[in-house]
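The data below hold one chain only, encoded as structure tokens and taken in the form predicted alone.
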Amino acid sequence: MATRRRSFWGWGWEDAALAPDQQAALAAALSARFGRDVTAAPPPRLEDLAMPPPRLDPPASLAPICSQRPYDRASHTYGKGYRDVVRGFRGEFGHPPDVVAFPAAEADVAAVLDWCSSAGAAAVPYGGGSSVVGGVEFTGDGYAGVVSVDTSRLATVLEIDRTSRAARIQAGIYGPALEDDLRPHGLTLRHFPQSFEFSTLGGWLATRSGGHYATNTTHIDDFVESLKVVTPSGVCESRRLPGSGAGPSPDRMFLGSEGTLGIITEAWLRLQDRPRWRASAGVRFQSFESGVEAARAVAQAGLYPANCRLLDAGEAATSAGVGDGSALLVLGFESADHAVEAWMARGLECCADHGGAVPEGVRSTVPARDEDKGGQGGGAVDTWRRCRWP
């Protein structure tokens, strides 16, 4: 069975590309929208790219486990920023990887870095490529080469403490796999960043990724138990603690690094049982400034919504459907214990205090249904959700 693979230019699958017809009725509503004529250009093909040869090739003893191929090239050149995409969808790899290593174990990372050192190569940790600040764009002088290091053969959740709600997890597995390895023993890490889908845990801790759960456990920071990294100079290993006040924590000094200390290859990370209730409501709000006294007023509420999103007018329609020129509250609750109506309830009266109304009504589930990213089914809410998580 064929492979399914990542666009080497853009977001996405290469087989979930924009059809002939979807791209010509796509340049049509621009047309219209711009007052001018707006034509949509072909994606750039492989066969197209004219890349330089590679400066550097791996040795022998590492050879099984690296690439050269241009697809593996094109593909780990970029990150995901608008500037990213831009000049893929051009055809610009002027600057790619000389060498892409997929290491399968710890001693593999260690021995790529072995290897960069002694051969004066940089490298550059490439955890799901979802980065639109250049974090996996190296174009400095100096070195004998590049070399990518891609950890998504690090995919294996290692060991899970049910008692404690832990798990040792390596960096290279993606969101969606995570969630799938968790979901039999009934935990979920909760932490769902815009780029779940394309982005991996490795990721995220280098980054100090943030997920859509901003009013409790924001940040991949408050999930840490301890972390593992192969530097240049070795092994770091923090210890698994529940917590500690003795001095600075080593964890802190990775986490957001941007993988310029080194490549993180495992963690320790806390978890939740996974939620049976839910219930969420979409609040209509006339003015954003409306909103944004209602969101502070539920989140000094002490209700901890489980998602407390407002969205301005614009992205409201364009993102969840609604056109009526109001801006959007995205305000929900879940709870793996108990019941959650009386909290939507104190949360709908804080928005209600500002001017919210809800038209769609509250959606409810008890138990809920097993949807990872926390949707409701149905109106502004769920539509909201299905254009962040296509």
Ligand SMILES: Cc1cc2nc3c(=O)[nH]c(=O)nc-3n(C[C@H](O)[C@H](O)[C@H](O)COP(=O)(O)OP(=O)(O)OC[C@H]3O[C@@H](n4cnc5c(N)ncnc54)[C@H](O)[C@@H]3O)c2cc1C
Contents of the next structure:
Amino acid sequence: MATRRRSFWGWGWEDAALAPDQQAALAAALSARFGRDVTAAPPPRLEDLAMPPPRLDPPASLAPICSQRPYDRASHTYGKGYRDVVRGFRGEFGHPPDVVAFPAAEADVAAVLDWCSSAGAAAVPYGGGSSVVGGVEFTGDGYAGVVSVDTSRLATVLEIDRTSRAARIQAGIYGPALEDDLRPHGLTLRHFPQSFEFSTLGGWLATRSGGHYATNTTHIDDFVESLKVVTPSGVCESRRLPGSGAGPSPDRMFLGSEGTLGIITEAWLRLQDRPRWRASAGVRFQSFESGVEAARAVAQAGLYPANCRLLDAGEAATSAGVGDGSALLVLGFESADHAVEAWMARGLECCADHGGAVPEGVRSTVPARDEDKGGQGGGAVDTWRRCRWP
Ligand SMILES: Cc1cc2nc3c(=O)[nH]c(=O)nc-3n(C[C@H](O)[C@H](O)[C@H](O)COP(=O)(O)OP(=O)(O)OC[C@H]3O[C@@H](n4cnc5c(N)ncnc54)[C@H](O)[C@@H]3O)c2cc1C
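To complete the pair, please output the form predicted in complex with this ligand; the form predicted alone was given just before.
Every chain and every other molecule in the complex is listed next, the one we just looked at coming first.
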């Protein structure tokens, strides 16, 4: 079976790139939208890249887990911010890592960091490479070379504690694989940053990522029970406790550390039962400001909606098909434990107080099939949801 490969310069899979006719259609749509003549340029080809030769080679003991192939060096050069994609699209790969290491065990991570220390090389942790702040790119001076440490082979759910609803999970696991592994247990991490498909648990922890369940528990921090981190001077593992007020929190030090203190190899995380009851509604407002007032009222009512996302008129038109110039509040509730109509009814009252209307009604799934996340219908909320993952 052919293995899918990700684009070395942009977002997504190589085999899912826009076909020439789709590129032409997109260029025509952008031309019409911006009143400028937009034409599609061909994407870069790996064989045309002028990358400098590697400045250092891995020792023989690490060679089996290291790569200097052009594809690996190019695809680990940048994150996925706008300027990264533009530079990648232009074929600018003047500062790729010299070596890409793919550790398959914690001992490999320690060995790679030991080698980097002795060789004077910079080690840059790499999860899914979806950083938008230059976090996986290294351009500093004073090092013998740069080693990108790709954690994607550390991708296993190691242990599940069903009673306490928690799991010990390796940091290199990507979002979809993590949820696939938890699903048979009826559990979910329920952390869905928009980059979910191509980002990893370790990256979420190192950047303090926020999911799109943007009320109540939303940051990855909220789910952490303990961390294990391989640093250049040893392994640091925090204790798994239900809660602690004893002194400074070591986890807090590593959360958001952007790979500067070490490589997170695994974590114990709090999980949730998979939701069974869901209700969603698209609430329209004549002005964005009244939508803001309503969203604030819902948030301050302590209803904790699973979704409370306000789209301005432009986004409502492009991603939810709302053509009447309204702002759209996507309001959703879900629970593994109870029906959610009462919460939705109160949320809609808060919205009505600020002029919110619900022309397409409430969509309820009672109880929802596990895989029914909405998105199948023809309403504005379903249209918006189809643009997103998961
Ligand atoms: C289209 C798009 C949508 C996005 N949506 C969101 C969103 O909804 N919410 C949000 O918060 N962010 C979002 N981001 C930003 C990005 O996806 C997040 O920062 C994500 O957490 C990065 O995860 P990653 O696995 O891709 O990490 P990477 O990009 O590989 O790395 C990010 C940083 O963490 C370090 N790092 C990675 N893995 C480890 C590890 N195991 N140990 C130590 N350090 C490590 C890296 O060195 C780097 O500094 C989005 C980005 C894009 C391109």
